[in-house]
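The chain below stands alone, shown as structure tokens; this is the form predicted on its own.
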Amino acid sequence: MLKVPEHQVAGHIAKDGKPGPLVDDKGRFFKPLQGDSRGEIEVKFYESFSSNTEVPDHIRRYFPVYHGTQAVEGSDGAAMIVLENLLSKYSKPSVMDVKMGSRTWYPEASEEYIQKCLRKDARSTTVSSGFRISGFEVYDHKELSFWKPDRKLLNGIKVDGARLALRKFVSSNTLSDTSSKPDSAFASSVYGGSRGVLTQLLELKTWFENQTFYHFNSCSILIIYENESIHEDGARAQVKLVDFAHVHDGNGVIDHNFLGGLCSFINFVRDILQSSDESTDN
């Protein structure tokens, strides 16, 4: 049985007769192939990445497992990329999508597309900080429900807004109350520790400092953690790279655009983790 994902925070949705993503009960995620060359580029990347023996195993775990493509009934036979459903093993997941890089267009883009990206990037932290938060959803432990900020508002936040969003993402107090200060109660469980988000980001950074196979234009980092029994079983934090419709060959050159955004994002996460640790000590 295919159904619409419950916790999608960014990306394309079903609209104007065009199919959106779907999930099944076998842990698979079905992503519609985008028009023009984008769908072909994404499939080409997954096939290249899956067969690239020079990508170390400890890096592969940061990418969704690729299961090929197939036409899906119920979506007018639309061709879809079949991937691992990254949320299938989570009961109450909090999810954040972070678009990486200070430049979100690809080298062969038209001038019209570049100008469109520039206008959107200038309204956010993309240019100033090398990343922007595209969307997130958090399980509110006070209201016992999920809370998701308006994506249009997120697109316009600056540096202080990005810091606030990263704190809210790991907070336990009522998140819809804009007058309350996020308590960052889960910062150490999610961002810290040997299996936390910061450690995973640093492992990715080490790879990006050397890899020259691909340039990940307009790619996102997805951050996931579990709220069910978080105090007993831990956050089970995961970092994943997603959205590869604009990936191009690296041609032996380091992807400085993605790497620069990743380094900046690491600094933001580290600052929040350190400030949370200091407040706990006090």
Second form
Amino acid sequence: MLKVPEHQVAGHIAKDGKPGPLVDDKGRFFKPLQGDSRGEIEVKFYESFSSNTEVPDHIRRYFPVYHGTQAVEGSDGAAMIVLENLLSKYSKPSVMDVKMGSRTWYPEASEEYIQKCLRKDARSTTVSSGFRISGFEVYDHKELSFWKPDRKLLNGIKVDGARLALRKFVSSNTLSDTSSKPDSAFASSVYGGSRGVLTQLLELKTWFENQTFYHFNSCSILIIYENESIHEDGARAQVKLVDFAHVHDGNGVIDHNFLGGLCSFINFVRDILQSSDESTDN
Amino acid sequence: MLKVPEHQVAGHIAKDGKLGPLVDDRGRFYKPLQGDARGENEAKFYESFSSNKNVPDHIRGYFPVYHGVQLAEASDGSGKLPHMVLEDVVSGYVKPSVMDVKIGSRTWYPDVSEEYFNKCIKKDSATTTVYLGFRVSGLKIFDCQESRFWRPDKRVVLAYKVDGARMALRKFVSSNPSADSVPDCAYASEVYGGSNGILEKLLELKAWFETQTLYHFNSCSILMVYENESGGDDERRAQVKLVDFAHVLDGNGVIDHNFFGGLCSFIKFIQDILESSDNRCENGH
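If the structure you just shared is the form predicted on its own, then what does the corresponding form predicted together with its partner chain look like?
In what comes next, the whole complex appears, and the chain from above leads the way.
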């Protein structure tokens, strides 16, 4: 039985007869293959990546497991990419999608696409900060429901807005109330710790300093953590790279665009962690 | 007495009555303030940087020493103009090989004029800037075999693609840069490698760029210099300096991810050359 995923924060959703992603009850995520070259490129990437013996195991776990492609009933027999459902092991996940890189365009793209990207990159925090928050959904522990910021509002945020969003993402207080300051109550369980988001991002950064296999144009980092029993069992925060429709060969050059953005994002996360540590010390 | 610098590889050149920088015989470099925002911005940067207590001493060494602004006779005969007085990075070298590498996958930055943006993005896309995160702006290499300097035409340098950039970095540490044959990378381990080599210095800079949010070094270059004159000490005295601060802006709490990414890409190129030259030595070539 296939159904619409509950916690998708960015990317295409199923609307008005156009296919969107689906999930099953066996931990799999079905992503429709986009009609143009993008779907093809994404499949090509997953196929190359799955069989690339030079990718170390500890890096492989930052990527969704690939289960090939499948024609699925009810979507006009259209092919779908079958991936690991990253949220299947979570009961109340907070999720954030961060598009990495100070540009989302790349030399091989069409002039039209480049112009479209340049506009979006300049309007968002992409150019200034090397990343932008595409979307997020966070569990509000006071209201006992999920909160999602307005998409339009999110598109217009600047550096301070990005910082605020990253704080809200790890807060327990009422998020829809714009007058209350986010408490960053879960900053150290989600961002910090020996297996927290910061440690995982630093591990990825080391790989990006040397890997010349792929240029991850327009890819996102997905951050997921568990809210159910967070005080007793911890946040089980996970970092995953997603969305490989524009990945190209590295050709002996490192992905300096992704690396620069990743390093900037790491600094943002570290700043929040440090200021939340300082406030608990007080 | 001020004269035209011998070893300038990029930027405006004070020749044939044009306005450009000059040097004296005491190790100082005079860069004319052009009366536009750029000169002002560069002087403002040097002033801020010289007095910025948050810059660690070992990083300060990668920047030219600033000696303030002085009036000096302009190279184009227009009389006394204010000039920024800087450390002449190549003074004290007898036969320096010099290369200027502009770091960053974009030379434009937020809030520039549309005209400037279009000019930059066109150049960035035509050169290796977008693809590699850096481009070679100029070079002058001493050819040990021919006993003369090799200096390719500026237009040739700007037309380099990935292979051209790699080849230039190999030629930079070769004894046969002007030859058409494969660069021998004879000096790769002395110049790029070792505890005082260029790679170590770049790695030190990289560590600072991972967290510094003081400045965004838009359109800045890294200048690499080393000595070819065989002296008694056989020392290459390889140096790395950041230069050209006309477009530097405040960091405002964000790291210079553009410079950082390009710097990492440049480091990888140097590492690759070092590794392949090391391998050749092991094979007895």
